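Just the one chain here, the form predicted alone, laid out as structure tokens.
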Amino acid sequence: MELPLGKCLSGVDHAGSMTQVTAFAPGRVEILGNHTDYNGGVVLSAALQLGITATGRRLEDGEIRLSSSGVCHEGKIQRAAGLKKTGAWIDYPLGVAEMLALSGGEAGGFEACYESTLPAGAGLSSSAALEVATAVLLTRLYPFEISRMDLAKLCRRAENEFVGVNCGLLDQASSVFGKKDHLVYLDCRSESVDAVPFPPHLALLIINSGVKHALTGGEYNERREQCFEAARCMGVPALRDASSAQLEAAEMPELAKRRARHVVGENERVLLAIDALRSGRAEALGPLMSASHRSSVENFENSTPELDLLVSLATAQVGCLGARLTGGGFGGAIVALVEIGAAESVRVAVETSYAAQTTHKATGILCRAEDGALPAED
């Protein structure tokens, strides 16, 4: 999903509208747990300071008007006529509105204008941020009660059923449940979330490869089916229920086994990382991230030469403890665990070396773990 960056038009007043309200939803960076969410597994992520802001108002005429960068989507969408997929970025907010209506919500017409600080195509989950920002906006325009988890699941349903991407819950839950200076630990089977403290002397350096991340070409759904095939061969409900030993002993097509090897290993790495973070051994997270990337290359085949180069360049720098691709893969960005005092030197070195070896421009962003769209009340 690519949402144009820029400022929205302001001061526009439509008949039947009410006072403007705003909602912000952060993007997320996946730390560990690559492609585990739809396999019933566990994930570590962080909500970012970057995200999408929705500014909107209620419209009593039943229409939906959506815009970004001050450019309105052509035409007006009549809510009463039913919402149809368009193939454009507006499908994400339209999907949220449709799922809300199907679940019995009373949200009607609305106008929304979106601003994004997320780099397009970097794999930082701009689609989920757009969905969550829309959902939170609608809860404020048409006040109704919904739990944080139910809101995240409604947004996932919008992406699954309306947009047509069979994603898991990771992206939406990370955007909703983020907590400042903490990582988000999501158990996708129990659909429970916990916060894991992230140490102040370490930082997350996200480096965009300049190669657009996209999951609409079928690779995501193909990997998903291969994982399900592996689970069927082992006779388990999901790869969450398989151990590495069980996997290696099972008979199945070699490709399905390699896909499963990645997911089973990721679940194990997440649990090891949580133990390390909670016992004061945060530096152990770095090698686990690097092992995750090797598995993406060898087993899941969702990396690219550009991502591999960025990981190699980053991990060669003093002060970088580990690095891996983040998000679905197939382009986008890497995330590196760095000592905070070394973050700037690592960024400059990687950007310079990458430019000398490729035709792309890498862009590094030092990110913080921030609150989600609906932070918990302390």
Ligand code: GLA
The other form holds:
Amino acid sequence: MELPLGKCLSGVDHAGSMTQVTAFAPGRVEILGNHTDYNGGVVLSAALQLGITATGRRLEDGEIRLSSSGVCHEGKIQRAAGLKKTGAWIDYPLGVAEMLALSGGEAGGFEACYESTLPAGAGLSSSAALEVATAVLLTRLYPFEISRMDLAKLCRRAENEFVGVNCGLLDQASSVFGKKDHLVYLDCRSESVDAVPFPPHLALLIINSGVKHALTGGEYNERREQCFEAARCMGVPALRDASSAQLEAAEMPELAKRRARHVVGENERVLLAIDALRSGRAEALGPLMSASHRSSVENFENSTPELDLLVSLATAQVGCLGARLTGGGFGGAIVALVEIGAAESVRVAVETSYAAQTTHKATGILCRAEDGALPAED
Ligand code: GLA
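Could you drop in the structure for the form predicted together with ligand GLA? We only have the form predicted alone so far.
Up next: the whole complex, starting with the chain shown before.
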């Protein structure tokens, strides 16, 4: 879900209040491993330079006050009365506060003001950035021990159980574990993360299609169910446990098989990409990303005509090594692997041709792999 966050105008600086603290959590770009996270699989992503900053302070009366763009959420929420879903963006921070309470790490009242630099509707995980920024803010306001992975999982739980979106761990883990000049390699089965160096001569160009992405639609849950059905048909706990050969030999409905083919192929492509990155062949990610997009089109059907057009425009440019849709799909953005010297000309060429061929405006963002909300100390 995308959030109507902008520049925080009012701040929360109240005379006489205790010291303010801030927490920044980045958005993320998924590079390979589409829809693998909730199938126990592997994903390759990067934390972005764009994200959400939460500025806040403790409120000793137990209330929660949340604001963004200078607009306060009307009415103060008394947590004694129990936190209830509102249908608005504040559900993300409220969900984090609630999950924290349920997991025994209850924080008291707090005031938080949010500023976002993430483009709305691009599928770059503003919701996870909002959750992670809130969770980190709360650990600073009410210090308690929580591991980085437990914090990411608490944020996912807020989204699953409070907001009601059945996402996997990718977005929250990328926002927490990002590392400057590295990609995040997440294994969702072992819930472990590794940082893989990303070479300086390559860059990630994100191009927003201008067509909104929203995971509130039923497509995401429908795809999840189809993946689970395919795993059941093969008698494996999750699609992570199936090879392509096993899948092709299995009896199951044709649609479930195509969905599973995407996920099983994505897991394989992530492992090939990790191998390539570790052996100095990072360019090999390009064709893997393009193969991922073809599989989205043919098997998972989570692309759109606009995303397909952006991928074909990008991959036709000199210096673009490959491109694919990023994140849930059904709108949002693509990510292209480009040679850094060609990034600007690829961006301008794609934006210009897209404007000539559609009624939408494409916006390119050259992305750096950045530190997450809680980078490892090394
Ligand atoms: C969305 C979800 C993630 C993941 C991706 C697809 O971003 O929030 O958990 O499933 O889609 O890979």
